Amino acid sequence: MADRLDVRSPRLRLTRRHVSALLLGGLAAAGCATMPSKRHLSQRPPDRVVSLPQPQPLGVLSLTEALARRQSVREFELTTPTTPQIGQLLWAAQGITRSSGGRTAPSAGALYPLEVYAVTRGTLWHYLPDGHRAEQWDAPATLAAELGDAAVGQDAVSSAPLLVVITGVVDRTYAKYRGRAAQFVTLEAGHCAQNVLLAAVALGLGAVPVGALSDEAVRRRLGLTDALTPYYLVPVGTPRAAGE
């Protein structure tokens, strides 16, 4: 046939590489079109943003005593951690801190694929580590409660004045790393949930990470969409007197 295409013909040289550019294009073309937002990842829009204040860098406590201090704290005071501290906290997780965007939490190729949420008395936040802001949604007061049935139970959970909840979309690293994606996220949220906890003895509080969860429980408590990947419950507060 004269309109026969040879590969072998010096018009259509394909080589190894050119195939294997084609398909590798097409497999990210298609992980990008599925690859939600970095920002609006709740199935509605927040009903307010608000800023943070700004992280202090010098802390009252050294890195080598927050370490020897860290311990898991289960009980908490009634008292909700204030704004500063849970900017603080936040910062702490996923927070920039140089001009090329990188963060406190080590992310595989900086493509930065966790999602960072807290959850208060009456208001679900989503940080927002660009300007250091948080979306905020009106929530029920028996939110953390609620969470804690997902949490199997755990009464860490449910009493908590604050919780921090870590997340993760794994297709933004998929995108570069394939099979490898979801263990190098997991071990990002590893390395986030580890801020967490010490900041929090920083601040003079106490902290437990809880990793007994449902996904989809706690997707649909959040009202997240399927697109995020649950890691981390880290319940925070003053931790409650010996004897209490």
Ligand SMILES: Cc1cc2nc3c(=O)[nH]c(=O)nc-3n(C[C@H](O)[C@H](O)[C@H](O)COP(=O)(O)O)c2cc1C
Given for the second form:
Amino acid sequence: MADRLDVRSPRLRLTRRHVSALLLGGLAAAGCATMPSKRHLSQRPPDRVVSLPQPQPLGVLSLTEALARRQSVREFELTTPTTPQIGQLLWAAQGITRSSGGRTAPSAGALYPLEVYAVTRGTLWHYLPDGHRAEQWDAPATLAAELGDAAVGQDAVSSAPLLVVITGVVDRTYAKYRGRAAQFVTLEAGHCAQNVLLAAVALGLGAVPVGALSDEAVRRRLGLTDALTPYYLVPVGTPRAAGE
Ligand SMILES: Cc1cc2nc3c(=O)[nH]c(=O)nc-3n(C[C@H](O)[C@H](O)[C@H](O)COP(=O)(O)O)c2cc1C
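Having seen the form predicted alone, please provide the structure of the form predicted in complex with the named molecule.
Next comes the full complex, and the chain you just saw is listed first.
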């Protein structure tokens, strides 16, 4: 039983050995050359690359408390989260946690198709898990407002002091998993987003996962190529105090 997997059709029952052989065959047929290089993610090179502060153990909240306190927050104070907080959120999204290259979020076949961006006033960030760094571009102060337009005019997006943008390169997963790839990468975006939401709570911040967006409009505003699929915009900030 433990050695048998159901693959899509209940009538198609394959052993793990069969699945491995099929996957390896698929990988060989696809060829690793189909994997887009990093340089094909953005339409222009970054203005700079910065090191991020090392992630710190987060406060005193237990995981149970963080789960219990998580709720969607759509109204924020004007203050922008600090660079250590942004670094902590990006690490929660896709940080490398072990020498094998494993990350905070699981990934089908450890192929890591996700690419995480952040938008603060005047800056676009692209997280580089390797070395816990970020590429940065100077960006118009109106970028969050433009992304709000790309998300059916949602105020939570246009007014957010920080947006975490979760995108993925489906081709990276397609080379191995073919017809399941789009589903796998979407699932991974969910894992990643939940990490960000819980890390925000642990930092005393609030956030909401926004999935109502136009892929093309988000790509255009962020200068991303078609290799990337945007899944979520996650506005993050200090929750606005009641009555303000
Ligand atoms: C796939 C998905 C897409 C979502 N898209 C949006 C969105 O576009 N705008 C928004 O304000 N909230 C969005 N949400 C947040 C939900 O509205 C929210 O999780 C739900 O109302 C439950 O409330 P809670 O998060 O406070 O528990 C989305 C949630 C999920 C899981």
